[in-house]
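In the form predicted alone, a lone chain appears below as C-alpha cells.
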Amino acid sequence: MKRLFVVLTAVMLAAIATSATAQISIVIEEGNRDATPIAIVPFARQGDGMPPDDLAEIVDSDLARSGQFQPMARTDMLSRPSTEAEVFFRDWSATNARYLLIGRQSMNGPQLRVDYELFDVTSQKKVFSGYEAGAVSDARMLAHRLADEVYEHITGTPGAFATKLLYISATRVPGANEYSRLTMSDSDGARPVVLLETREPLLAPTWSPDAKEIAYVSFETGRPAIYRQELATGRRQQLTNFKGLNGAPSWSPDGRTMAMTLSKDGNPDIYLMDLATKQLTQITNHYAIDTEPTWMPDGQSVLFTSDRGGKPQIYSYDLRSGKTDRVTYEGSYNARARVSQDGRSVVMVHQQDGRFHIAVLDLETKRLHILTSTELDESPSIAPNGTMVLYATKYAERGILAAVAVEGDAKFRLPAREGDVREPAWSPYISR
C-alpha cells in the first residue's frame, strides 16, 4: 500500500515537526567584490519574553546572502548605539562601514515590534526608520521584511527575503523506497514545513500568483497526476488524470489559468487548463515534444521547451495570434525557461562543452550570459525582485540547491543535513 502524508489544516502546518531531511541552511561561496559595507548592531531588547531569534543577525545573514551588502562582524563594533543619540558617527567612519542599522525589540503580550533606523554614516544623515510588528511566532519573518526595508532604501530594488522557498526532498531508507518529501522554507531555508511526503516521486512544485496555493506533479496514483493544494488549509484537488504524461503545471499571471504538458492524445504539447470550468485548449499540436510551459508576465504569451528544431530550444507561443517563434538560437540545448517579473530576461538550463549551466538571455539584446560554473545544473527558478536564481545542482555526491546573482558574483548553496533536494520553486512577493 503507498504511504501518502498530506498536511490538512493550518494549525497542523504550524505543529509539523521538522524533519530533518528537509532542513536545508545557507553556506555562502562567494560575495561581490563590490559589496556595500553596513554595520548591523545588535537590537536592543526590551521587556521580557524576548524570542529565542536573534533578529538582528537574521537580517545580517539577509543582507549578506544577497550579495549587494558586507556586514561587519560584531567583534569590529566600537559600540552598540539602540536610539540615535547614542550614535556618533566618528566611530562608525572609523571602521570604514557605509551604512548603520540599529533597532529595538519590545514584546506586548504575544505580540512583538521591532523599531528600526538606517543612517548613512558618509553623509552621517538619518536615511529611513520605521517599524515591524506580528505575533511572536513569526518573528523571522519579521526580520525578513525589515532587511527587505533596508535593501531597497539602499539599493532601489525591492527586497525578496520575505518569501518561501518550495523544493523537493528526497531520502533512500536501507530496505525500503526512496521518500520523497515537498517541503516549504522561509527564503533563507529556516522553519521548513513537510507538506506532502510519500513513497512516490514528486515533481514540478510550482507557485499561485497570489502564493497562497501551490501545483505539482505525483505519482501517488500509479502515473503522473497534477495536484493544486491550499496553503492555508492543506486542501487538495487532482486537476489531471490522462493517460501519459501529465506533467510542468505553470499558474497565469491572473490566476484562472494552467498551463502544463499532456501527451493525453499521443504527443506531448502544451495544453491551457481553465481552472474554474476545467476546461481544456490544446495550444500547441506538433510531431516533436512540447513542453515545460512558463507564462510571460502580460499573460499573453507562454514560452516551453520543444525539440521541433532537432535540439531542445525555447520557443514562444501568442496567445492572440496563436503564432510561435524560437526565442533561443545559442547552444545546442536550452530547456526550462523562467522569466522575470519585469519581463526583460529568461532564466534557462543551457548546455556548453556537454555540461549543464544556468544561464540568463536577455531578451531586448539577445545577450546570453552563463551564471553557473559546475555541470548539471537544472531547474532555475528566480526571485520575485530578479537578482538571484536558485537551481537545482550536484555537490559532493549529492543533490542541493545553489543560488547565483543575476548579475555580480554572489553565490551561495543551500545543502539539507541528509538526502537530496531538487526542484525548487521561489515564491511571489507575499502579502501580510
Given for the second form:
Amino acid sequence: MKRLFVVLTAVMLAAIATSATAQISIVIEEGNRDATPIAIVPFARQGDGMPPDDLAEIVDSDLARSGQFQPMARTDMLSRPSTEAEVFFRDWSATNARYLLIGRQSMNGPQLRVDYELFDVTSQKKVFSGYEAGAVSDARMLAHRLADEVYEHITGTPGAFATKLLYISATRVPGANEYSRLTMSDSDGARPVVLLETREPLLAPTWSPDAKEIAYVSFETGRPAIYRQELATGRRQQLTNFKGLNGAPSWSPDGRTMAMTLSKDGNPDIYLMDLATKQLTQITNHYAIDTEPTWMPDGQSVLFTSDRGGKPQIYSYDLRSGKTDRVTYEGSYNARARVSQDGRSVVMVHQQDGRFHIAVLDLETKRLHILTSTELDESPSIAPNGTMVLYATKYAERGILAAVAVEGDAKFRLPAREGDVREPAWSPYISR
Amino acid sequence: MKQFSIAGKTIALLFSAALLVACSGSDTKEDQAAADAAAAAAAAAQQSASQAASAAEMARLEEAVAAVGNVFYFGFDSSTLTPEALSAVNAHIALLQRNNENIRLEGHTDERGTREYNMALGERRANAVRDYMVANGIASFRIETISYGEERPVAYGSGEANWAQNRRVELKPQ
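With the form predicted alone in hand, show me what the form predicted together with the partner chain looks like.
Let us now look at the entire complex, which starts with that chain.
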C-alpha cells in the first residue's frame, strides 16, 4: 500500500503556506432576537512573554457568531475581574448580562494555559470552572475549545468552534485557467493553510470521520480523479483513475468505505469502494444521472441525487435490503444532500421560483423548510453539532461562503479578501 | 463516396504492382528492388494525385468548420442538440470523415444547480455530441470526452446572457 502513496510534489509543498488570498473573515448579518447576553472579560495575562492572541476576544467572536449569544461590549463593563474574588455581581446585574466569563492566561515557554470561570449573574453562582492548555502556536484552538465548553454549559449542546473548514478558493485569470486552491482553516476562517494548488479544477473536498484525512477531486492530471490525503503528513493516494466521471467522494461513518460517482460503464452511477482492498461495489444502475452520494450516520444507507424521475431529487439506497426509495417530493430540484449527525434532518439544494436555496428536510415529519434567501446557494455542510449550515453563494458577483442557523435567525458571511470561495466542508469534531 | 473510389483505385494499383512483382519470375535482388521502386513510385504518384484532387475539397470543409466554430450550445438542464448545434456538428463531421485527426469534446454547464450534478450534465452533453458523431460514421476511438461541469465558465457573470455562453460543448484537437 505504501508505494501507492504519492508524496507531496514540490509545487504543493511550495503552496503550503498561509495565503492572504485564501483568508476569509466573518461578517455577522443577523443574530437571534432572544440571544443570551454574556459578559466576556478580557483575560488577565500572567507569566513571561505576551500571548499572541486576545483569547477572550476569540471566545467573544465564537459565541456571537453562533447567533445564540450577545456578548457585551468591553467599554460597557464596570469592572474587569480575572479571579472569583474580584467578581462583584452588582457590577453585572446592573447591566443586562446573564452570564459572566472571566479567565487568566499564562505562558510557560512554548506552553499556554487558560484558567476560567463561568458565572450565572441572575443566581449569582459559579456555573463551571476549567482550564485549557496547549502549545502557544495553537492558542486560537485553545480559545475555541474554551468557547465550546461555555456554549455547552449554557445551551446543553456541544459547541463546534474547535473544528476546521475545508473550502476551494479560486483566483480568476483573464483568458486562462484560474488558480484553484484547496484550503483548510479554523471554523472562524482564521489560519488558512493551502493544501493543494493547481490550474485545473478542484472540487468536492470532504472529511474522513476521524477528521485526520480528507478526500477530494482534482483534475491535475487533465482528467478528474479522487484523492485521499493525510493531514498530518501530507501523504496522499490517488483512489480512482477511471474513464469518465470520478467524483463526489463520501467517507462512510466507520471510515472503511468511500462512496463515489463513476461513469466508467457509460453513465453516472454510485459505487462503494472498500478502502483496504480497492474493491468496487456498484449500488445504483440506472441510465439517469446518479450522483452526490452521502451516508446516513448509521452507515446503513446512502442518500444520492438522481434525475431518474425527470428532475433531480434525493433518493435513499438501503445497503441491507438493496431497496431504493425516493426521499424528496417538494419542488422540481432537490440535490446534494447532507445529513445531520443525529440522522433526523437532511440539508440540500432546493430550487424554488428559479432560485436555488438551501433547505432542510425533517425526515420524520417530512417538512421542508427553506433556510436561505439568496439565490445561487449550493454545497451545504452541517456543523458537527447540527446547529449551523455552511454553504456557498454569490455576493457582488463573487463566490463567498455563508452560514445560517438551522433553527433561529443567525446568519453570517465569510467573504474572501479576493477571488472566489466555494464548496465548504465543515469538519467532524476533532479529538485532542 | 468520392473518397472511397479514390481509395479503391489506390488499392487496385498497389495490388497490380504487387502482382507484377510476384509474376516477374526473377529471383535476383536487383529485379526485386526495381519492382518495389516502381510500385512505390506508382503509389506515390497516385497518392499525390488524389491529394491534389481533394485539396480543394478539404479547404472547403475546413472553411465550413471555421465558419460554424468549435463550440456547440445547449438549453438549461438539457443535453439535446439544438438545430444550430446540429448544423455546426455536421460541418465538423464532414471534415472528420476526410481527415484522420482525433478530437476532444469538453462538456460544460452554467453555474445553476449543484457542482457534481453539473459535472454529470456536462458529461451528458459531451456524450450527446460524441454519440451523434459516431452515428454518422466517426470512429469512437477518435473522440475523447471530458466534463468540466460548471468549473470552467467562459462568462463569469450571472443572468441568462452569461449562462447561455457557458452551457456548451467545446471541440478541441486531441
